[in-house]
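Shown here is one chain on its own, the form predicted on its own, set out as structure tokens.
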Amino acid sequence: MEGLAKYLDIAPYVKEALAQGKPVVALESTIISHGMPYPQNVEMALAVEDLVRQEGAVPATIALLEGKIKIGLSRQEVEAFAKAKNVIKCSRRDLPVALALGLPGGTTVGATMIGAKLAGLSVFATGGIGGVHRGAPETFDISADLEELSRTNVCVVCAGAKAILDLPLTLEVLETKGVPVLGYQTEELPAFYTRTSGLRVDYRMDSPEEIAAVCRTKWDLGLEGGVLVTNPIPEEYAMPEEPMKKAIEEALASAHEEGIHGKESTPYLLAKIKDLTGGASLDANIQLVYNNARLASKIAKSLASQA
């Protein structure tokens, strides 16, 4: 652990809550540095960890600066953060690179799991998984959150896995890793901008103190990897599915026209599609963080209440 420890910043504020065992929500950073233009990524960031506070449990964003994995950032830090240039999409592939060189690096859902494992930290709020994109049967092109989801213990609340990516197999992997896919008072997978995607969740949790003793059992009975949630965009932010079907498909197109893949892609697709529907994706995606904040929020403090 002593090697591990030059490579790890832990905010004072995170180690004073985690020494008196406050809850704490991991957040993510690729969300600020290649989900959201600036400066609505500061805004959202901020508001984020002010919507946490307000339900009693303390932010830990995380990123990579300056050679280590920061755990919780200052109110300057996200500035700076968020106004970087060439700012890698670091997973579990890119952490030792970014970190050996001292580039910056946003967390992706992996990484920031990752991140949170190491600090202590037992709950993560973000937009949207990654998945198995869209013809991946000949491309091979799977989110490599969904194998962190399977090994690394933590309970990730997030609205489904981005609208763009192909939910039945991203569901199949998911059970495949034998990760639980745990609906918040729904029976059905939501997908990101809608509430609805014709799919089951695994099994309906209404209650955040359920979905904790979920967690807690299957940790305590040894049982690696994360528990996914499932979180609904509240009603009156969600996308009309149409319309939604109609920008994702312009947008999948055109992506394809321009070569785009790999890590680039879900970057490139948010952006599109947030000029397809003339903004309004983005004030989707921003008002179902703040949701699963909330959430997580209420998940930390039943699992702190039960350590």
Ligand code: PSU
The other form holds:
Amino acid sequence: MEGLAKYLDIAPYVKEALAQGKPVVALESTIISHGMPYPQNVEMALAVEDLVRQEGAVPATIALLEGKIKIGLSRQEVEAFAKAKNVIKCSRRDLPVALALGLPGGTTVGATMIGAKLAGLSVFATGGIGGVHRGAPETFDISADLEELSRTNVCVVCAGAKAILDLPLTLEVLETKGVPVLGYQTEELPAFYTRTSGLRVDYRMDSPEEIAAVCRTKWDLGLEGGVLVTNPIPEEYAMPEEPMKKAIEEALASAHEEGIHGKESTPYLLAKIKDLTGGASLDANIQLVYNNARLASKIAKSLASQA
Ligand code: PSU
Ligand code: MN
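Got the form predicted on its own; any chance of the form predicted together with the ligand too?
Let us now look at the entire complex, which starts with that chain.
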């Protein structure tokens, strides 16, 4: 086998869906390996796939297994992956290493976009994208997710950038990189655990069809890069603002004290915030992923119907 085919393993059910022009929704795997503890991670990963199916689309969880970018994991693969201890968190720079050495890899938003594009999928649901970290003017910690959004043609549905980030700076970088930030039924950028941030999105969209039309138009024009859809967490699952702010501040302070940096930052902060909120932030995180998967399925259906 040569070239790309050597590294890409598309599950037969995904291939079939693509051949028949059915809507497919890509799902990431760093959220499984590094974003949530076991066993909630496996419960979330399987439930989100069921939700996509219920919406009439086909789910394709993407991860690196045995030297291949696997597009569409089986139930057994999801279960084994969720329990594995030696998984590498992979963004663009890690992909060639994990694949060449045959190491298991969780794909971040950025790396999942790469996998999705290679397989021909254009819609992807996650929790929250990475962005510009607080203190980035000194640390230069800006998520590779933003770079990927600027170059890879995938529609990413998220609940906003994670509230642990510097949201105004994240929006500035997205603007510079030409990534439209769309608010689903909102003018305000959602902040992951909460529905509000005090910041505006670029454009409000009221239907999945409008979002699909923006994606199609961007790509028809040959404008490279993604479209970012921000979908607020449902009211009933949103975290209260003030305690959340405090938990985030506290988590950031302990990350600083412990010298956490680079790719460890986001997993550390998510885990710390979970502990500080007595597990409530994890419940919110799971619910916002479900909400995003539902919307992504509708967008994928609209794109597929007009292909
Ligand atoms: N969304 C979640 N939980 C997560 C992530 C997203 O609800 O753990 C992951 C995604 O894989 C995203 C990564 O790409 O966090 C961002 O990591 P970093 O800040 O190091 O780029
Ligand atoms: Mn980073």
